[in-house]
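Below sits a lone chain in C-alpha cells, taken as the form predicted alone.
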Amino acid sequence: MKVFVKNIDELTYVCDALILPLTEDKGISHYRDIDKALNGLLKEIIVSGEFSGKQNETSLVHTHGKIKSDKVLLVGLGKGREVTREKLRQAGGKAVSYLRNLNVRNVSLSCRVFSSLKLMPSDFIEGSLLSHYRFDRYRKEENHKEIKSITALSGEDLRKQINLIKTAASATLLARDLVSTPANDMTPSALVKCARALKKVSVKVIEKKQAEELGMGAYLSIARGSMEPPKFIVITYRKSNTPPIALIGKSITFDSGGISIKPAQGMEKMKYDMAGGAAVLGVMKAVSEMNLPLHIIAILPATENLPGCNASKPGDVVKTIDGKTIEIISTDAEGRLALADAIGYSKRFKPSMIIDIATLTGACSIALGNEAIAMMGNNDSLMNKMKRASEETYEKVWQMPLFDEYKDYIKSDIADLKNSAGPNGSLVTSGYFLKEFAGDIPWVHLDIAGTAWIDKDRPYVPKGATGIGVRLLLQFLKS
C-alpha cells in the first residue's frame, strides 16, 4: 500500500473512501463543512446513536456524489483526553481492514483531528500499514482485495515521519513473511539468501566445518538430527567507529523438540521458532534503509532441531565456544544452546552491549500470555531504555528477575551447566543460563515465545506471525 501526503481539501479530493477519525466528546465538530455537504447525514448518525466515537467503532456513509469521495468512513478514537499513539494505531488498523473487505482501492485520511489532540497522523497510518497484511504466497486466490493507496490530507510536511513509519512497517512485514513461510522452504540456507539480499551490510556464513573448528559444540549439537546444513550467519552494518551492538536472533527454522519430541498437536506452528532471527533481519533491513549512524553485528545461529538417527540425546555433554560444558537434559531446550555459542562468538567483537531475541520458552506464554515480551538482563540502564522503547511502540516488555539463587537450578553434576532446570522457574532459569555466557557485558534477553504468533486478529496485527520485536528494537536503536 502506497502512502501519499497532499494539501487538498477533503471535499474536493477524489477517492473511493474518506476516513474521518472522531473522538467521543468532539463528535463532528472538526467536519461541519463535510456534514453540511452531506446534508447533515454525519450529525444524524451520531444523534441516532448509530455511532458515538468509541474506540475502534466504525460507520460507513455513502455520499451519492455530494462530495468527491464515494464513501465516508467514521472511525472512533474514544474520549479525546484518553487518545494515545497506540489508540491511533488501532483505529488506523481497524479502518483499513474494514475498507479492504469492501474492496476499496484508494483511500484518503482527514488529519484535522490530530493537531487538536497534539498527536501525529503517522501513528494512524502506521496502524493502517501494519493491518494491511496477509500471507497468501501458497494459495490461489481470486478477487484479491487490496487497498492500493492511502493519502493523508494535510498542510503539514509529514514526509519524514511517513518515511520512518513506512520503513518500520515494511521491516515488520518482512519478519512476518519469514516466520509464516513453511519450514520446507524457510531453511537455514534460505535465511542466508534473505541476509544476502540486504543492502549496505556485509554477510559472513560460518559453515559446519568452521563452526566445529571454532568450538561451537552447543550450537552444532542441535543440527545433528537434520539433513539441512546449519548456517551461522553474521551480518555487519557499520556506519560508526564505536564498539558494535551485538544483536542476536534465535533462528531454529523448525523445532520438533529433537529426541525430547514435542506433542503432535500444534507442532506445525514450530516453523515460528526462527522469529527472533526474522526480527533481527527486519531490523537490519530498516537500519540500513534509515542510514542510522550505528555499528551493529547481527548473528543468526540457524539450524533445524529434528530427531534424526544422529541427533543429540538427553545426557549428552557438549562444549561451547568459550569452553563451558553443558549437560543436555532436554533436547527441546535447544534455543539456549544456540544462543550460548552466538553470545560467545559475539564477544570477540568487544560489543558495547548484547541483545538477544528468541522464542525461548513455553513458560513465557504461561506467565504472560500473548501480551508481553519477557525481558531479563544484567544492566538496569539498558533495560530501562528498552522499556521506554516499549512504551513508544506498544510492543510491551515485562522485566523478570534473575536472582543469584537461580544459578543453583542449572547446576549439573557432571558439567559446568545443564540446559534445563525442569518446569520449576523455567522462564527465568533459561534467562539465567544465558546470563552465564554474557558475563559482564551489558546484556538484555527478550523472550518472544508468547508474542511472536497469535491465533486471533487484532486491530493492526492479523492472526499468525506478528513480526514482534522489529519496531521495539528499531525504536531502541534510534534513541
Ligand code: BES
Given for the second form:
Amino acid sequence: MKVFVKNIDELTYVCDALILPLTEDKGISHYRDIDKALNGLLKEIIVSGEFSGKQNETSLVHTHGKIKSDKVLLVGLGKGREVTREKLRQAGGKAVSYLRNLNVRNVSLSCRVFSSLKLMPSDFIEGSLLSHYRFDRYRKEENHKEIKSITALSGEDLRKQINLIKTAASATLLARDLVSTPANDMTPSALVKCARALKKVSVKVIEKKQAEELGMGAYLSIARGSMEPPKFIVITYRKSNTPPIALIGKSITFDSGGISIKPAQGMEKMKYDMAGGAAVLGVMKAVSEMNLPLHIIAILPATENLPGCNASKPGDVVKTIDGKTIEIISTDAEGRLALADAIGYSKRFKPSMIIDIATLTGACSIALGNEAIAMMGNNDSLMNKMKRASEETYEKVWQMPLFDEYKDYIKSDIADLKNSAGPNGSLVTSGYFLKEFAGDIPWVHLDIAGTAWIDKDRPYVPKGATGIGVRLLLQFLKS
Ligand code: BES
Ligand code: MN
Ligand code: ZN
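Show the form predicted together with the named molecule, please, the one above being the form predicted alone.
Now the full complex is given, and it begins with the chain already shown.
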C-alpha cells in the first residue's frame, strides 16, 4: 500500500473511498461542507443513532456522485479528550481492514480532525499500514483484495513522519513474514539469506566448525539433534564511533523441545521461536534505511531444536564461550543456552549495552497473557528508557524482578549452572540465568513468548505473527 499526501479538498479528490475520522463529541462538525454536498446524509446517520463516533465504530455511505469519492467511511475515535496515538492507530487499522474487505483500491483520509486533537495523521496511517497485512505466500492467488494507496488530504508537510512510519511498518511486516514462514523454509540458512539482503551492514556467519573453535558449547548443543546446519549470524551496522549496542534475537527456527520433547498439540506454532531474531532483522532493516547514527552488533544464534539421534540429553553438561558450565536439565530450555553464548560472544565487542529479545518461556504468557512483553534487566535507567519507548509504541513491556534469591534456583549439583529450575518461577529464573552471562554490562531482556503470536485479530494486527519488538526497539534506538 502506497502512501501519498496531497493538498486537495475532500470534495474534489477522486478516489474509491474517503475516510472521515471523528470524535463522539464533535461529530461531523469538521465535515459540514461534505455533509451539505451529500444532502445531510452524514448528519442523518448520527441523528438516527446509527453511528455515534465510539472508538473503532464504522459506518459506510455511498455518495452516488455527489462528491468525487465513491464512498465515505466514518470512523469513530471515541471521546475527544481521550483520543491517544494508539487510538488513532487502531482506528486506522479498523478503517483500512473494513475497506479492504469491500475490495476498495484507492482511499483517501481527511486530516481535518487531527490538528484540533493535537495529534498527527501519521499514527492513523501507521495503523492502516500495519493492519494491511496478509501472509499469502503458500496460497494460490485468488480473491486477492488489496488497497493500493492511501492519500492523506492535508496541506501540512508530513513527509518526514510518513517516511518514518513507512519504514517502521515495513520492517514490522518483514518480521511477520519471517515468523509466519514455516520451519521447512525458514531454516537458519534462510535467516542468513535474509541478513545478507540487508543494505549498509556487514554480515558474518560463524559456521559450526568455527563456533566449536570459539567454544560455543551451549549454543551448539541445541543443533546436535538436527540435520540443518546451525548459523551464528553477526550483523554489524556502523554509523558512529561509539561502543556498539549489542542486539540479540533468539533464533530457534523450530523448537520441538528436543529429547525433552513438547506435546504434539500446538507444536506447529513453534516455528515462531525465531521471532526474536526476526524482530532484530526488522530493526536492522529500518535502522539502515533511516541512517540512524548508531553502532550496532546484531546477533542471531540460529538453529533448530530437534531430537535427532545425536541430540543432547537431559543431564549433559556443556561449556559456554566464557567458560561457564551448564547442566542441561531440559533440552526444551534451549533458548537460554543459545543466548548465553550469544551474550558471551557479544562481550568481545565491549558493548555499551546488551538487549536481547526472545520467545523464552511459556511462563511469560501465563503471567501476562498476550498483552505485554516481560522485561528484566540489570540496569534501571535502561529499563526506564525501554518503558518510555513502550509507551510511545504501545508495544507494552512489564518489568519482572530478578531477586538475588533466584540464584539458588539455577544452581546445579555438578556444573556452574543448570538450564532449568522447573516450572516454579520459570519466567524470572530464565531471566536470572541470562543475567549471569551479562555480568556488569547494562543489559535488558525482553521475553516475547506471549506477544509474538496471537490467535485473534486486533485492530491493526491480524492474527498470527505480530512482528512485536520492531517498533519498540526502533523507538528505543532512536531516542
Ligand atoms: N520456545 C519455548 C518457549 C515458548 C513456549 C515460546 C510457548 C512460545 C510459546 C522455550 O524454548 C521453552 O520451551 N521453554 C520452556 C522452559 C522450561 C523447560 C524451563 C517452557 O517455558 O516451558
Ligand atoms: Mn524450548
Ligand atoms: Zn524455544
